[in-house]
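Single chain ahead, written as C-alpha cells, the form predicted alone.
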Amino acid sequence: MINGSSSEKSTVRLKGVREGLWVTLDPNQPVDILKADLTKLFAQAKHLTHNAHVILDTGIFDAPKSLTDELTRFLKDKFHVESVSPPKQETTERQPQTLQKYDMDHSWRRQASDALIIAGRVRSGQKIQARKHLIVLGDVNPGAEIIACGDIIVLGSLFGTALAGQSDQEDAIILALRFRPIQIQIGGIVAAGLPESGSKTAEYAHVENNAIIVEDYLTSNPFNRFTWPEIR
C-alpha cells in the first residue's frame, strides 16, 4: 500500500488489488487537495497506473457524483487509467463467514461516521444537538438537554433531558452508565419522572409496545440479536 508523506497526513491511500488499483479517499476534502495527493501516489506507482482499472472508494455510498466524475476525468486524462468505478456494494444476506473474510481483507478501509462525540460535563442550560448519534464522554446535569436523530450514549451520569430518534425513529436507544434523567423521549414517545432503579450498571431506554422501557444493558443487550456487526 502506498501512502502520502509521513510528515503530512494524506487524504488518499492507494493499494494494489486483484481487480487493479484501489484508491481510498476522504470526500470531505477540497478537490484540489485530493488531486495533489493522487498525483503524488500515482507518480510513485509509475507504469502500474497505465491502462489500470481503478476502484474509487470514498467510504460512503452517496458521495457527490460531481466529485467522482471530476476525479475520474482527472485520472484518465493525467495517468491514462482505463476505467474508474466505485466498490461493489456488499449485501447483508451473505453468510457471516464470508462477511468476516471480506472485512479482514479490507480492514484498512474506513467508514464515514455521522456520530458527534463530545467530552466534558454538559451543564444546566446547555443544549447539545447531533444530526445522527450523540456520544457524551461525561455527565449531563439537571437542566441540560441533549438531542440526537439516532442513539444517545452517555459515558457518565444522565440527570438532564435526553431526546433520541428525532424525529420518528423509535428504534433508537438512550444509554447511560448512571441513568437518572428528568425526562427522555424516543421518537414521539415521552417518559418523565422515571423511578430510581438502584442499578449500579449501565441502563438503556428503548421503545417497546408504544412505551419506553428501561433495562439493564448487560442483561438485556439490545444488539445481541445481530449475527454480524451492522452500521447504525
Second form
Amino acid sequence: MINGSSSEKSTVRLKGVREGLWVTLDPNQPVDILKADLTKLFAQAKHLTHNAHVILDTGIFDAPKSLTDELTRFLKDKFHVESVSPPKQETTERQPQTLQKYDMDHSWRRQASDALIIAGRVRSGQKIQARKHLIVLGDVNPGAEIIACGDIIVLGSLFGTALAGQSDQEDAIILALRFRPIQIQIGGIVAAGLPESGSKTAEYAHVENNAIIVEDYLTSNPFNRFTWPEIR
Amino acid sequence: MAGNTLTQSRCSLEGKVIVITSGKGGVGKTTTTASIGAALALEGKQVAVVDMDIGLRNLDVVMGLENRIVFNVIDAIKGKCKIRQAAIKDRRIENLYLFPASQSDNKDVVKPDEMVRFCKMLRKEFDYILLDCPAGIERGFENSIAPADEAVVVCTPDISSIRDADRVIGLLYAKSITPKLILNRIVPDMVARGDMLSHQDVVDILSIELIGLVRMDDQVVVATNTGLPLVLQKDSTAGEAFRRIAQRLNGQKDIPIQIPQSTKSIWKTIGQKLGLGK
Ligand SMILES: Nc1ncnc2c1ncn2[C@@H]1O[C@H](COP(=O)(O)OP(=O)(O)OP(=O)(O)O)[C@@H](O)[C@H]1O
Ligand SMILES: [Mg+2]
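Since the one above is the form predicted alone, can you give the form predicted together with the partner chain too?
Okay, now the whole complex, with that chain kicking things off.
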C-alpha cells in the first residue's frame, strides 16, 4: 500500500488489487484535501494509473453522489484513469472463485494478466512499482528498488532492494536467478544484508514463522505441494 | 541528407559535444577531460574543453592555464565577452582551447537551453567540445548533459562510484544519450589479490560500452603540478591509456583495450589474455 508522505497523515490510501487500484478515502474531508492527497499518491504510482480501473471505497461512510462524481471527473481528467466505481459487495467473499479454481479447463480463461513484465536492467535510483506481481527480465542493480503488491520474480541478478507483498501479504515470494539483494521485504518483514550464499542456482525468499527464509528454489520449491495449479 | 559527401565531410560537419560525467566526485572527470582533450588535439582536431564546474573551477589548474584567465564561460554565455575572448589557447598543444569556469558564480546562473545555444556556436568552430561535468546530478549536471551528443562516464572500481555511475547512466539514457565507460584508478595488484573489483565486475553491473581502462598512476599528480599534459609524458601508463581512448572516441574502433596487468602475478596475466579471446 502506498501512503502519502509518512510524516503527515494522508486522507487517502491506495492499494493495488486484482481489479485495479483500490482507493480508500474519508468522504468527510474537504474535497480540496482529498484531491491534493490523491494527486500525491497517483503521481507516485504514475505508470499504474493510466487506464486503470479505480475502486473508490469510502469505508463505512456513504459519500454524497456529488463528491464521487467530482472525484471521478478529477481522476479521469488528471490521471486518465479508465473508470471509477464503488466497491462491489461480494469482493470480500470469493466463494464462486474457489470452486472455479479446480476447473482446470476454464479457470484461466477469464484471468487478465496480473503481472507487470518488464525487460531490461533496472539501474540505481530507478524504482518500479507493480500493482500485483512483478517480473523483471534482466538485472536489478544495487541502488534500484522494485516493489510489488504480489510476487517478484527476477530472471537475472537481484542486487538491489525488493519489496514484495506490499503492504501486508506475507505469502508473497521473491525469486531471482542470482539472489544478492541489498535488502528485501515481504509484507511487513524486513531482511537486510543477507549473507552471500554462493549459490549458483535460483533462490527465493518467503516468510516462515515471521522471518524471511531464503532457499534454493529447485530443491525446495514450495508450489510443488499444491494439489492443483492455482492463480496467484 | 543528399548532396556532395566530400564537401559535407569538410564543411557542414558540425563538432561533437561530449560530456564527461560520473555522479560521484573525485573519480577523475577533470583529469579525463584534460587528457582526452589534449590527445584529440594532438590527433589534429580542433578541441574545446569547457569547465562546467561553475564555482569550483579546476580544469584550468590541471591544464596549467590558471594565470591566463580574463573572461570565463559564464561571461561568454551571458554575452559579456565574445566567445573567442573566453577561449584560452593551450601553451603547448595547438588546436586546444579551454573555456574556464567562473569561480564566483553559482551553477544556477546558467540554464540548460543557454548551454545548448552556447554549444551550438562552439560546434561551428571546433571538432570536439568536451564538457567537464561537476559531481552530482543537479543543475550543473543538467546544464552539462543538455547540449551533449555523447557521454563518457568515469568510474572507479569501488561500490559507491559504481552506484553513482549507474544512476547517471540511467539519467543519460532517459535523455537518449548512450554513455560510454572509462574505468579509472585501477590498481592491478589489488585486482589480482581480489582486493579490488575487476573491470569485468564493473562492466557486468553497468553494462555499457567500455572505452578504456586507466591505471592508478603517480604521473597524474605530477602532470597537474607541472602543467605538462599527461598525454605528453613518455612513461605515463595513464597518459597512454587516455591517448588510446581519444583515438577510440575519434572513430578508430579497432584499437584494442589494454588490460592493466599486475607486475607480480604472471599466471593471472596469462589467464586474462586467454579469457579475452572467448
Ligand atoms: N589514474 C589516476 N591515477 C592517480 N591519480 C588520479 C588518477 N585519476 C585521477 N587522479 C587524482 O584524483 C584526484 C581527483 O581527480 P579529478 O580532479 O580529475 O576528479 P574529478 O572527478 O574531476 O573531481 P571533482 O568531482 O571534484 O570535479 C586528483 O587529485 C587526481 O590527480
Ligand atoms: Mg573536476
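Rigid core (definition): largest C-alpha set, two forms, superposition within 1.5 Å. Positions refer to the first chain, counted from 1. Being a predicted model, the structure only gives us computed values, none of them experimental.
- Once the rigid core is used as the reference frame, the Cα position of residue 75 differs between these two forms by 2 Å or more.
- Once both forms are fitted on their rigid core, the CA atom of residue 19 lies 2 Å or more apart between these two forms.
- With a cut-off of 2 Å and the rigid core superposed, residue 186 has a Cα displacement that falls short of the cut-off between these two forms.
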